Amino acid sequence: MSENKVWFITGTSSGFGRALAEEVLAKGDRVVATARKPEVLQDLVEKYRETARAVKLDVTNMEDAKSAVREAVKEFGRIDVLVNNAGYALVGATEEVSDEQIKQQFDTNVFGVINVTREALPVLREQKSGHVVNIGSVVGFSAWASLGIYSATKFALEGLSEALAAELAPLGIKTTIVEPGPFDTGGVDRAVFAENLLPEAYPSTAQLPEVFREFSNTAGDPVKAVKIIVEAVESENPPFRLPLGLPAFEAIEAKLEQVKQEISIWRARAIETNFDAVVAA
């Protein structure tokens, strides 16, 4: 028993979250599933009544965050993998949506991570060890019209897991952020629409429903997703980016090549911005 890992996992009532939680109990591993309403989670308790324990848990609740990571530690004294799993997509374009929808969406899928990771770092810097795992999205590499809240999110995740990385290798801790494309895991159907629609100026909006049902008929299956993420987490060399699917590294390449092309135009004259005394010097 010992030598199975400990995985804590945000957001496991449905999704890639209930998905991974299935996956390495399965294999013999000990989960911490945690969701907003734990009772959810009560068949994956009973089928695994010695390496599965529910903990309720609101990551934008920073109390629940403390008792949730402490009830971990209690029941099985360790935490070797943090999953931060936990959100959610809001779609409309920056117009549309309102000011309490934006806070809503950057205290779930931004300051519910760091609430979460603030707890739990302590307990992975005393062992030494630990995988810190962020679920981010191809949304947060290369943004879509009408998205653009909930790729400003992920986009910080992007900047956090990096930060994250270069402040926890040292310290024996790894760090890899998830990049999925389009998956079935019901995520579509839980997103949440801008009260404010304005469809003669942002027509995205209104497609992206059609965008999402045709995504669904291609969409990667989310087993297979969370047996590559225990595979790259159990890799001896773990990747930091894991793209999942096609259309996500087709998506990521392709912003690249942009990237490269828009800054090499304007690099000879960007480049000369010193002062004019160090240019003569």
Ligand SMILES: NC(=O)c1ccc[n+]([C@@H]2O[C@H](COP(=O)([O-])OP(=O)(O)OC[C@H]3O[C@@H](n4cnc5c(N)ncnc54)[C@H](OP(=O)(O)O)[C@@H]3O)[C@@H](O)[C@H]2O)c1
Contents of the next structure:
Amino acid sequence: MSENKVWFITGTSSGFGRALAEEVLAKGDRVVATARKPEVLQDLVEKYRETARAVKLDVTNMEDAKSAVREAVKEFGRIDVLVNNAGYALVGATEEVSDEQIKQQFDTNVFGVINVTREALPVLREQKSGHVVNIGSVVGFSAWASLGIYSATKFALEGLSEALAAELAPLGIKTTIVEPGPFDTGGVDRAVFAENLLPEAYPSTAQLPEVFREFSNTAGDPVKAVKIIVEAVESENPPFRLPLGLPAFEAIEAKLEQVKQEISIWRARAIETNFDAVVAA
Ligand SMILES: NC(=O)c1ccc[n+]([C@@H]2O[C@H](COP(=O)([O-])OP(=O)(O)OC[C@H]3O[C@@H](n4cnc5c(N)ncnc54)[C@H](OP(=O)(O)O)[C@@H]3O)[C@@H](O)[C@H]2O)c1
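Just the form predicted alone so far, so send over the form predicted together with this ligand.
The complete assembly is shown below, putting the previous chain first.
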């Protein structure tokens, strides 16, 4: 890869996306900072006139994805690191969230990533290099009550990223999925709440704001998080999976142990599913 990488980052108006754009610009890399309202990036573009470009990209809009990738190539000639960061959390039990809310959540968190990645991949393939970094979540590995649809979108990114890693490695393109625990990005304040609350059935939804508030006292520092992401991307052997923060590691480790135990209970019985002729042989 070239000395000064070109980063293409989605959702840079706030949080991780903004912090990552600032981090890589400060170290001299070039950034195509994308946002639904690129005017909010004016200060960044003014500070880094040579190396920053603000481009409109609503990840749910295919035309935006096409033109943003085209603009990146026109401005900087390449894309070294694609960071699929744009996303938000839908809060509510599966029965409480509306069809439209579920659709929007998947359109942004899953189809948005697929749209942008599919537009960028021809550029990376042509270069025979590049790195796709998907911002997943710890709840994409270990789901929470009242965050089921959000968790499902992040589980989808786990599967997509695993497949991408296998598809792209032979082409010289790397893949990483970042799995942050709670970080103080302000993202929880922008979470969308269910439309049809059923508090007697699902007290977990009513409890979530309090859980979020407690988290905000112990949440991770997004500036430290993006420094680790940059370090991982620049390492000789970037990790495929990158949990961030102790709570993420603890939840993932507990889930791995739990799954190991769960599948052992029925193992002996459940593996006897070959046709009798195969078992006899
Ligand atoms: N903070 C955490 O604790 C945490 C933990 C695990 C994972 N994550 C993940 O980290 C990523 C960034 O979240 P954050 O915490 O930094 O929150 P954030 O500050 O709210 O950032 C989310 C970004 O996504 C953008 N976005 C939302 N919908 C979009 C769309 N349709 N098209 C383009 N951009 C869109 C937002 O832009 P607008 O200003 O236009 O809305 C915003 O820039 C998300 O994928 C989130 O799921 C966060």
